[in-house]
Amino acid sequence: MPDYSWPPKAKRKVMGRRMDRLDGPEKASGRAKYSSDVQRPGMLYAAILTSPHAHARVTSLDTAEAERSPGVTAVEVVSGPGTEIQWAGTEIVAVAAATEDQARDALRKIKVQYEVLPHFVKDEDLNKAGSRARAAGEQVTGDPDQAFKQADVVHEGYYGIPVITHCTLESHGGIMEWQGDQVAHWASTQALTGIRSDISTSLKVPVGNVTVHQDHMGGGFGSKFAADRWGVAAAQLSKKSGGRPVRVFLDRATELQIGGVRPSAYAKVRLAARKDGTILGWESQSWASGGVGGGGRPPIPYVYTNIPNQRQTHQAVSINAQGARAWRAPNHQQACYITQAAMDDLAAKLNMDPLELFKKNADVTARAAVYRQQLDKAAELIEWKKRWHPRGQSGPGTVKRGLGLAVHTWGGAGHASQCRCNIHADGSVEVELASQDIGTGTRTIIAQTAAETLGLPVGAIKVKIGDTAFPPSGTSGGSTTVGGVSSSTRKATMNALAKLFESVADSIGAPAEQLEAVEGRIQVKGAPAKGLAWKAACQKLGVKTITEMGENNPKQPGGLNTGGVGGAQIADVSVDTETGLVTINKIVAVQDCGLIINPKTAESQCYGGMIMAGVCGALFEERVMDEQTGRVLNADMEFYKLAGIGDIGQLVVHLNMEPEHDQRGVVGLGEPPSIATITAIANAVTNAIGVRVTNVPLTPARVLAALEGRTA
């Protein structure tokens, strides 16, 4: 058996080198064809009817004119009569046509009546849910009573942080062609084999007679995982129309309404500490609400794990709104910012620097020394000796300055994946697997640690992922591609390089395993002057191909990937106080991932959730719901507001190269990055202006009214 182990760093001559992204010049050039763009031979458009209540019956039904219309060629039922609508945006009828607009206007022709019933769809104010919160019990450790009896310093304070949506710029949907027995789909989605077997449950066909392709996606975010309600009925709509394949995308406004959101989380905390700032217990009170499902208690407190003494409560609120999808690093933005900005009032309290507050507390986390270096490392590239004040103290002027840090944690190790490596005669590689790229430098990844096995250059590996056909890996999601794929790569590719090594050991003359493969030659190992260049030595094949296949098994990871990254981010801002305006100067983010396979698009992955998860959720994003209607107010990208990119600032990324990460194995990174930042800003927006703002996102308005309750 091949010696599956990665290379040592000093030896890699593709892996860990900076590469630009395969599928940048597609993407950038406009050649890129995401599912959206696919045109099928006789497609038909789907249009979806919604319900207008957030809370209703279904009571009667009509179709029948719409069926007449002009160009529909199917019309399917998703919600009939009897059924109990939960929220606005619920699917209630799908109609197929030639064209969108005809689509549309029957649409307009369907009959619905409702009987409406009561709605709930605010969550913030515990007080109000009544019978929509439920209890989930009480957690004690230790004997929190006591520890706050003997605490020198008890801080109290409220946090909230809101319900947000995926809000991918490619929505939901796909292309569903369901010819006899045998359907085909075309999906924007973060799970090509999982959704295969989605649809085959669904549709009640036989999984082997689903096929999946998708090239590139434009988002998921956690959100796309299922073929949906929406998917199934177009695949309805396909089998009634003939075989026609139906195409269902979401538009913006459904797409806001129930295309995926991550939940509320809502706190008041407690801490108890002694004047050195060490910490001797928590206590919250917290609630959540992601849909009719409530919210599950977010795991406070965030990374300080082991706080002695510790009492928690908390209650899932149900209201009528779309349930909540899982949304890069579920729960842990809520968390973070829930525990360390309370420990950023606390270092207030104590009139301590929260850098050492942190780092004195490292000890209940799980990484103390990682942490305790991130912090250190971050607070030099951000010059925080130079720049930290204590809060408030910002200087005379009307635009004050600050700075405030967090920490976070995620897993990270690698989904179960297979591979299928091919050594062709002529001398070409072809890496095959059901992965998909959701945009992340998936491609890129595999083509580096096949060429880096192979002693090729990265020009020599064609890639084939984005379809069933290929052997199955797993779901992006939880950051576990990266670890999965690159496995499975490097051992198909290890596979299939000691079969090459059998065939041409003869013609060497040396054993196989006394060679070696290295830039572009087989050779014997200690005399590279005794091989063959590598389209010769695979001409020995013949007609042959070699074809091996190779497996990550997530239990089993034999050191090649490995789970649980640390990061710190500090962030630099300034706040107009006459506007309430908060503008990004910096943010510094330090990061370990294990072992990095291109520290290009490692750091791409840092730059995306800062910015997506981290100046959006702490400056702009927020669904605002309408307690009267029960509808979302700003299901449109006027007023549902995301960053651009003058709201930025100057981002830096330091990744944790050391051998102690390096040596870890392969670690994902689509999430930790994003987890940080929005408590970063807050925290460096509460150290400018010297007062919380306890709700994000930190909008003028709320920031103002902060600093109208600091003077009253």
Contents of the next structure:
Amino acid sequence: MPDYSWPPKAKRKVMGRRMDRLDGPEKASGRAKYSSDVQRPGMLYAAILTSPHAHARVTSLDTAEAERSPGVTAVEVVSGPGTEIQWAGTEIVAVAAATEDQARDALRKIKVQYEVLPHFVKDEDLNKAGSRARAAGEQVTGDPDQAFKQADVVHEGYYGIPVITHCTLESHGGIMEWQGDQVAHWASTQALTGIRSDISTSLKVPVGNVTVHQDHMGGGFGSKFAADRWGVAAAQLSKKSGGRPVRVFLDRATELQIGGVRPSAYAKVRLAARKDGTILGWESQSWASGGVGGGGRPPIPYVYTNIPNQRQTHQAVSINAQGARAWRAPNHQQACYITQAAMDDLAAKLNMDPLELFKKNADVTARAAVYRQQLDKAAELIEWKKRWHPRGQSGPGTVKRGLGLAVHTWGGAGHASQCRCNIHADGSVEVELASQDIGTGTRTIIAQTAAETLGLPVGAIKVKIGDTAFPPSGTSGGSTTVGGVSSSTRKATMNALAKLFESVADSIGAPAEQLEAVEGRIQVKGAPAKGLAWKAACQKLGVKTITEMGENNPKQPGGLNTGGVGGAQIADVSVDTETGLVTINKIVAVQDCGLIINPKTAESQCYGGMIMAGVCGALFEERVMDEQTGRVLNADMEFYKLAGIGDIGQLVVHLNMEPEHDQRGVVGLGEPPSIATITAIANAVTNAIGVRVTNVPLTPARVLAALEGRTA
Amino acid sequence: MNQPKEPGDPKRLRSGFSRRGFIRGVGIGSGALGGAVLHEEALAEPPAAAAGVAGPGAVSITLQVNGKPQALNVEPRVTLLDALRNHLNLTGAKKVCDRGTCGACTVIMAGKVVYACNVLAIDAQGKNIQTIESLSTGSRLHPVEAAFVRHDAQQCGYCTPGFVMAAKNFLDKNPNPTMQQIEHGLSGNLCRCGTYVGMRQAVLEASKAMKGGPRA
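After the form predicted on its own, can we look at the form predicted in complex with its partner chain?
First the chain shown before, then all remaining chains and molecules of the complex.
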């Protein structure tokens, strides 16, 4: 078996280079065709009637008038009479028509009668949850009672982090074309290969009869893995319309109601510690809701998992709202906030610098040395020693400034992936994977990996992804893509190269195993003059094309990829105590992520995580449910707030690129940098104003309420 | 800068109201979120023009898009965004919020950036409409686009065309911007992936590249 291991860092020519993403020009010029931009011949538009009630039973349904409505070709009932609706926004009927407006006109002609049932949509107040709260049982480690008895200091606190949505800019949906026994799907998905199976199962069509296409996709963040009910309905509408393609994309209001959410988490926490800051015990009563199924138990205590004495209870609260989907680093932001806001409060109670407390207790984490180094580096980057002050001692004036920190962890090993490499006699090279670039730069790192292996410039590699005609590759979730596709690409290209060496060995006059591919040449190791230019070498293939496979098996990554990283972040904020407005001055992130194929897109992942999950989650995002109607109050982008370009402050990213990190192989970076930011910002606000704002997002109303000692 | 002349304005059909005004008028489902303020704003909208009534069936209109007249047959309720995307296959402008909040559908109309989801196609007649498709030719990118690529100011890229158009128009009018002005100038657009760091640098760099050079 060839030695697939990565070339040593010093010898890499393409991997490790700061490369512009390959699809950048297409996207920036508006030429990139997302599936929502695709127009198939004869394409119909679908619209979906949804339930206005959070909890109801459909008692009768009349679609006759809609079926006769102008332009309508088919009607598909999703929730027929007798169906119990568990959240507002549930799909009732889908209609296909020649135009989107005609489809919507037809929806207004559908008569639905509901038996409205009592709903429950507010998850924060556990006392009101009653039978909707389901206990998950008590977990005890060590002797927590003894630990709290022996403690010099006990901190008690309450922390809450709400449900937020994915709010992907390209909405959820796609195009379905079901002709005869063949189904074609133009998708907006994080799982090209996975959604093919899902469609096959849902429509009972053999998987080999399903093709999925996707050149670009406009954001998923964990919410786009399945065909979903709207996709299945579109397929049925296509079939009923004689196989004409049907385009379905949720409108924004529906997307925000049913397109995916991150679960909430709330907890009462007690921490026991010695005077010197050593944490002895953890107690938490937590509850969370991801929707009607409850769910969303945060892994607490987070990072500091090995606190010796612990007692935990958790309750899953069922509310009449859509079920949770994976949201970039599922449950980690919540766990980080609950754990490390409490640790920050403990440090204040001990009159201790939180940087010291976090470092002191690093021994109960899985990677003490990494966190100590990262915390020191982050502190250096933000000038912690010079600028940190004890809680609330920001000085005179109404605008207070503060620093706050947090640490995080994530797995991120490579997923299962197969890659095919074709080397043609004209010298062209293709690498093919049924993978997807969800905006992370996957195309680019595949090209860099292939180019590195074959000794070619990146431009010589044609990366073919986004089509199930190519070999299957894993789902882009959990930061697993970069490890998976880089490893399978490495193997496929090495296997193909070995065949090329065999084909040209005689012509060059050296055994195949003595050949190497360097800077566009196939040459003899140690005797570079002896060899052939790449193109001349490939010409020797005659009518042949070399086609070789490579596979990443997650159980045997062979040193090419691995998982398990740490990161530390520190935020510097200003808080106007008269208006309650929080301003981000600066956030620094120190991140460990193994071997980095493209530092430019790697940094973008960090910036993105810090902004979309961090600044947005800390200051803006919250799904607001209306107790009276049971509906989402802010199902639009005016009131479901995201950070704008002026809201983010200065962001600094420091990637750990020391040899010991590089030697670990490739590790995914999507989730890690998205975790600690919320907590760092919340701790900074507390440091600035001297009181804890218990619930994020830290809206002006909540900040002012905390300053006045009332609940917002 | 040479602003192209507006095409002639014959007696064309007009809707008489703006879509945003209509949305304000009906308020938002919840009613609780500042409904009173919105209602007052709606009242402040100009009264319907005394033009002939168009629709509800499809009507023939002509749009001046990227320097060329385009004849379409659309219902008066069709937005400029849907006309561009569904009738002219100009899909650079994206439909995201569909309510004039996020800027993903930004185009330049009569020299100003507009949210194409908030303009009815019928009301866009007689005005020069510039979409992102007109900015680059072949592999030659507009300086704003090139800077977005170089500074990795895009991830999923769905907000990017809107930001590029907003940035282009902003820089046409503000050739020497400060970072604060850039942030203000692009505050009408939203990105979900979190690409603002690269974007700020890209727009600053593009402002330098565009100075004295040819403008699209």
